[in-house]
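In structure tokens, one chain follows: the form predicted alone.
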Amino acid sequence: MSRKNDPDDIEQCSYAGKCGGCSHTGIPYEEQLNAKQERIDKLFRSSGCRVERILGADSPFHYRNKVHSVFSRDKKGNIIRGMYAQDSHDVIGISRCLLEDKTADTIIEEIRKIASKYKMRIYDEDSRTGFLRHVLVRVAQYHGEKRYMVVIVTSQVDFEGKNNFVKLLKKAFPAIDTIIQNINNKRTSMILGERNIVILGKGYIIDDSLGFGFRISPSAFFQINPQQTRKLYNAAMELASPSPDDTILDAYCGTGTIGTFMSRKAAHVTGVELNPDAVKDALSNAKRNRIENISFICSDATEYLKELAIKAGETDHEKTGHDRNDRKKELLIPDILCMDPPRSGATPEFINAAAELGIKRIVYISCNPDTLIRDIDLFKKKGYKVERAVPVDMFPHTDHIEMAVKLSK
């Protein structure tokens, strides 16, 4: 596998084993491939189907496109911000990261450096007091040039000297697009709130760099990791290998990349996504690009596919002949159901509506084997055999894996 030099490439992070993040660094990146090959060989061992060589990425550093850091006070009572220590929430202060986009890194240092210029309260987790919480910076490629989405996470809507704060950031940065102020003032893990108001530009992105042109919004799902993601999709669409007739069910379609990618060649596409805002953007993206042969509907995946298996059902049990045949393409029985679950994996449920349909080509996309495996256990108990296996180093320097695979009937 040849990929571009890195300088960073013989580097260790100095906050590896502390933030939890990039766990691997120091360590040479084919013996990292070689180290996720073997564990994956080990957990397919029972399926009965040999993986591929994992897809390694071209440049293992800095492809991260979603930023995320939280602010805090040190000690000193300095303006710091960095990540939450693993399995904590002491926050580590963090300069530089191996694992993302630099600019997005510059940005949020520079957001640090005004914060402390123009003595901004930051939050405080204890006593719920204080403004600036968390910011998130979002990269698209437009055009073959980044542009940059910035998230201001507030306890509060009042901000303070908010104009000059953009004309600042906007000065130094002029690849920043948008900015945005984000309420959260509830005791919560979760970094966004439910609020977005936009203090500059459209309050989205769009990212072309699949060929497409994908709107991106502050919560919105959208994969990591540029470079691998084309690989990801080229497999996931080889393992498809739709035809110009056949109807797919994109299960868990976040904004529909997936699904949209895979319209091209396909009859007809159905995302299927219970996220409304993640809905809204898949729409915008169709109508952007279009694509005119590609629906989504906003609803609980399993909810979805279960209804659908017995409405097929009831349509066995009243029509006959050319009829049923009618009926079954007008609810859009898929020929192909590519699924892209979260870490737990699909649930039980979704997995007997899929084997009810009698869907003969599955394509399961997997962030996490372990979920991965188990679910391939109850395809294989309803008739299905695995096919091909092909894994995906969507996040160099980590633990995680992204798998695709192909089942059938």
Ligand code: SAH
Given for the second form:
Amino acid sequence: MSRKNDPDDIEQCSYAGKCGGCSHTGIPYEEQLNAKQERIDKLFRSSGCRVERILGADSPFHYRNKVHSVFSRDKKGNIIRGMYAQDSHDVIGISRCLLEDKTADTIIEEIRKIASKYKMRIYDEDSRTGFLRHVLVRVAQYHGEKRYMVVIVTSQVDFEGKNNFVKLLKKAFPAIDTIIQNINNKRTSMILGERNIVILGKGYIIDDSLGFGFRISPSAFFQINPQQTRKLYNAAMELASPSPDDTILDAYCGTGTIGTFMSRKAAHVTGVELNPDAVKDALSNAKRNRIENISFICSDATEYLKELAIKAGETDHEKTGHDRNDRKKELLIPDILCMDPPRSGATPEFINAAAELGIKRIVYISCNPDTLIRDIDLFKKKGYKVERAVPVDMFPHTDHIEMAVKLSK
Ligand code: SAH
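Show the other one: the form predicted together with S-adenosyl-L-homocysteine, since we just had the form predicted alone.
Then the entire complex follows, led off by the chain already shown.
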């Protein structure tokens, strides 16, 4: 494999062990993949399914499309940008990261220079004074080019020299489509506050790398490794293999990316998501992509599925023959369940409801193998079998593992 000879392969990050971002940059990539494979194989030994070969990245460096720096001052008073040291709020100045998009990195460095030149007040977490706290840059692929969103997180609204700042930054990086000032005046480890003020462009960027246009707003969830996301979604599609009559439930759908991806091959997709902002983005994405066979529901996924199971039970009780089938169609009872919960996994009630509904095919996407195995055990108790297990290396050089698993009954 060509990537094996890439000189970057054994590049050791000079901040390794300090920032907590990545832990394996000194290890050749193939070795990292083998180590991850071994971990998953071991974990899946009791599942009754042989894990497939992990899908590695073609270029495992500079993949992150979401890049964050906290601003601070060093002991000499120079403005630095960097990350919090592991388990602390001390800032380590970082001028280069092996995982982040290179241009995003350069944009933040340029902001640091502008801040120094124009003597911007840097926020101090102890005294809670100063102005500039963080910068977040997000990257989208649009018409084959990279486009950028810059979010300047400040402690207050009043932005001295704002117009000059915007002019300088846009001139240095014409690929910046939007700049947003986000106000965060709380004592918190969250980067973004609630209020956004758009100071250039539309306040969002659009990514079309998956063949659909997806709007990305400052706080919306969007997979952080575009190359590998394509592999993950293709794997999910293959495992789901929907036919034109199938109804799909995309549970924990975020901005609706997976459901949108599958909508062309199915009769109908319902997306369920707890975060109202993500649902708003999902609805706007459906419109943008002119997809008419998708709907979104803002709800806790467990509550939604439990209620659906109750309604299906009532239908079985009250109706017969055609009437029963028609009513079930109306309820959009899924033939295929695609689920992508957060690290904590699903709930036992969610799994019970899926089994009660008699859903025959389930594709479980997980970013945490421990909760995945826990949930698989519950599915097995309900009569499901693990058919395929496909790991995807979404986060090279880190310990994280992503998987797509097919369960059937
Ligand atoms: N499938 C999407 C997002 C996966 S991230 C994608 O690939 O982009 C997990 C999502 O689950 C997040 O958007 C989060 O807001 C949502 N979520 C978390 N808890 C939830 C719950 N109890 N019910 C529904 N959605 C939930």
